[in-house]
Amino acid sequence: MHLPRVVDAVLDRLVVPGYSRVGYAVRRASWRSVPAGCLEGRTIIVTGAGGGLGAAAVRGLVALGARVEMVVRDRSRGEETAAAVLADHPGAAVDVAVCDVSSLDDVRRYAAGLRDRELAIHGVVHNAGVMPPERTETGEGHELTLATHVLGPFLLTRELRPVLRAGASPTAPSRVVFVSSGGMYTASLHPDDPEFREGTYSGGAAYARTKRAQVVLSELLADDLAGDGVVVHSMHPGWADTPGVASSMPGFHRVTGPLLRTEEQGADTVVWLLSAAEPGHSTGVFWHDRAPRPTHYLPRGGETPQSRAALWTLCVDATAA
């Protein structure tokens, strides 16, 4: 039986019963579980993979045959968690590399690397995130939440295009999943400050508006590989329990502890856009709990084609080589 419509809106639009564990269990109850091995044959790349949001996508792919590429920083946090996986999965596929997302220069070799070794992949997940609690640029002169959750992004999903296209089939598209937040419904789009280098720096403000600027983000990259058998994809994962969460937002974590999503239960939907039929035909949608959420709460929320443009333009401009 189908959750209701209205009372999935009502459940999104009250955030705490929809994002918390309490969303989740409603809408559980009428999902359809995704064929066992439904993923066998595929290769998946996930960032930000050696903790957290990420380490449970890794479980859930893996589970379902995926063979999965950790994306990490540090290699030896990521070996630990690919040990977990195994020990959870014997015989899963999986392995770790390291690349810092935030670092352009990283990202270009990593993927040549991929290029080399892969003749087809068939999904990214951009995971990969983080809050500085003061303003922090990159050794290429960006600010760091930019470069990590859009500009990294964007230029590892444009040095992938070939092998995502390479794995991509008339029945079975590519696909790519960014890890939004619901957070991004309190920002926009700043084109005119997209490094934040005006007016007092926050954590969380620099991390709502790179968010917001991933979901326009992913619908402009659904445009640009629509020719290419690539479906793009963007999400939020409701409030999970993560390290990521108890150490940025300790008061929030504090408060609603008893609110907060598994890891897994974050992570279910990244797992379901790259094995589930329904989300392989369409592109540029964003989801939460399975279902496709508006971008925008209030009629006129929408960003203006200039402001689209730029971000577009930005990204272009500054992961030139």
Ligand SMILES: NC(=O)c1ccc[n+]([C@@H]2O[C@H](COP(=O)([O-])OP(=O)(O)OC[C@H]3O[C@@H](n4cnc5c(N)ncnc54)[C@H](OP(=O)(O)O)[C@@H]3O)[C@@H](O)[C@H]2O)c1
Given for the second form:
Amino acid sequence: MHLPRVVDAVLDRLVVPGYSRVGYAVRRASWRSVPAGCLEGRTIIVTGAGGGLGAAAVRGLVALGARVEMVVRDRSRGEETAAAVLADHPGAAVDVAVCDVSSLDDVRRYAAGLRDRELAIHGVVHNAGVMPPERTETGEGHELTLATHVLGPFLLTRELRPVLRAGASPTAPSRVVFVSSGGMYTASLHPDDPEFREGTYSGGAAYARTKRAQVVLSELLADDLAGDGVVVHSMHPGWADTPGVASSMPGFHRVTGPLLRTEEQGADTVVWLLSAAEPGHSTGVFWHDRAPRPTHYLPRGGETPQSRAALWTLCVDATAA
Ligand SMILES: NC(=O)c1ccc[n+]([C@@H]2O[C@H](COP(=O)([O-])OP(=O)(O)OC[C@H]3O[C@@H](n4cnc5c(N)ncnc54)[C@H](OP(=O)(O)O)[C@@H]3O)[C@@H](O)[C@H]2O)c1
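Could you present the same protein in the form predicted in complex with the named molecule, rather than the form predicted on its own shown above?
Full complex below, order starting with the chain above.
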């Protein structure tokens, strides 16, 4: 059954129906399933994989035959989650690696180790996310949401370029996916204050700004990696019931509880972006529920070439060894 575009657009523009489990249920009726085993022989890295949408993405990728490396901060929680995945998929290839993606030194260490171990990888999911209650700086002096959502993933992608390139073939590009958020629609880039030192800090505002930056960065990396056979996408998972939402937004979690998606439903488009044919034919697109979405709804909302260039320069300068 084909879902009329107008129905999909109305769900999307009304936000609550589109982002909730209602939108997922209405849209999935028209989806085709991806071929079983379509990820066999492919190695995919998932950050923030110890719980929430990251763990659900691992389960979905393993179910399609992928070998998955779970990147976590807490090894014991990572191994607990890996054990649960292996209980459902005996014999699957699931590894646990420890890396704090907000620490640029730790990202360099992890990436160097992975390059030494792996000849090729086929995908990276930048899923690790945080919404701190107050302004927090990393040991390297960067604001935490900027380091976790933007600088760390930028550096990890660039450090893994050789093995992503090795994993690509003319018919099957390697894929990088940023798990952004619909919250990015409420924010713009702040080229003059990327570290959120000015004004009144709020975790929600910092989160939205860096989720906006993820969408723009995925477009810039799409251009940067086009010659390496790597496609880069960003996506919004909808609203899903995860430990992160429960702890960072207790009020929202309470009010929207019954409407929230399951973790599997939230991770569905992540798994689809790594496995379906369609997203391999484009790059630099923002997706929600397996469909491309505009990155701005207001006519003059777009980023200027200067603010885009400033984001790129920020990432290059901040991650220079
Ligand atoms: N759930 C939703 O409704 C929703 C909506 C829009 C977007 N998203 C996005 O989806 C992604 C996953 O969110 P979630 O809801 O699953 O949240 P979650 O339950 O808090 O999961 C986030 C995961 O990221 C890990 N993480 C955080 N900082 C890290 C770091 N510096 N290094 C390595 N791992 C780190 C956390 O590890 P620890 O366990 O060690 O803390 C946790 O496992 C996030 O990027 C979020 O912005 C979620």
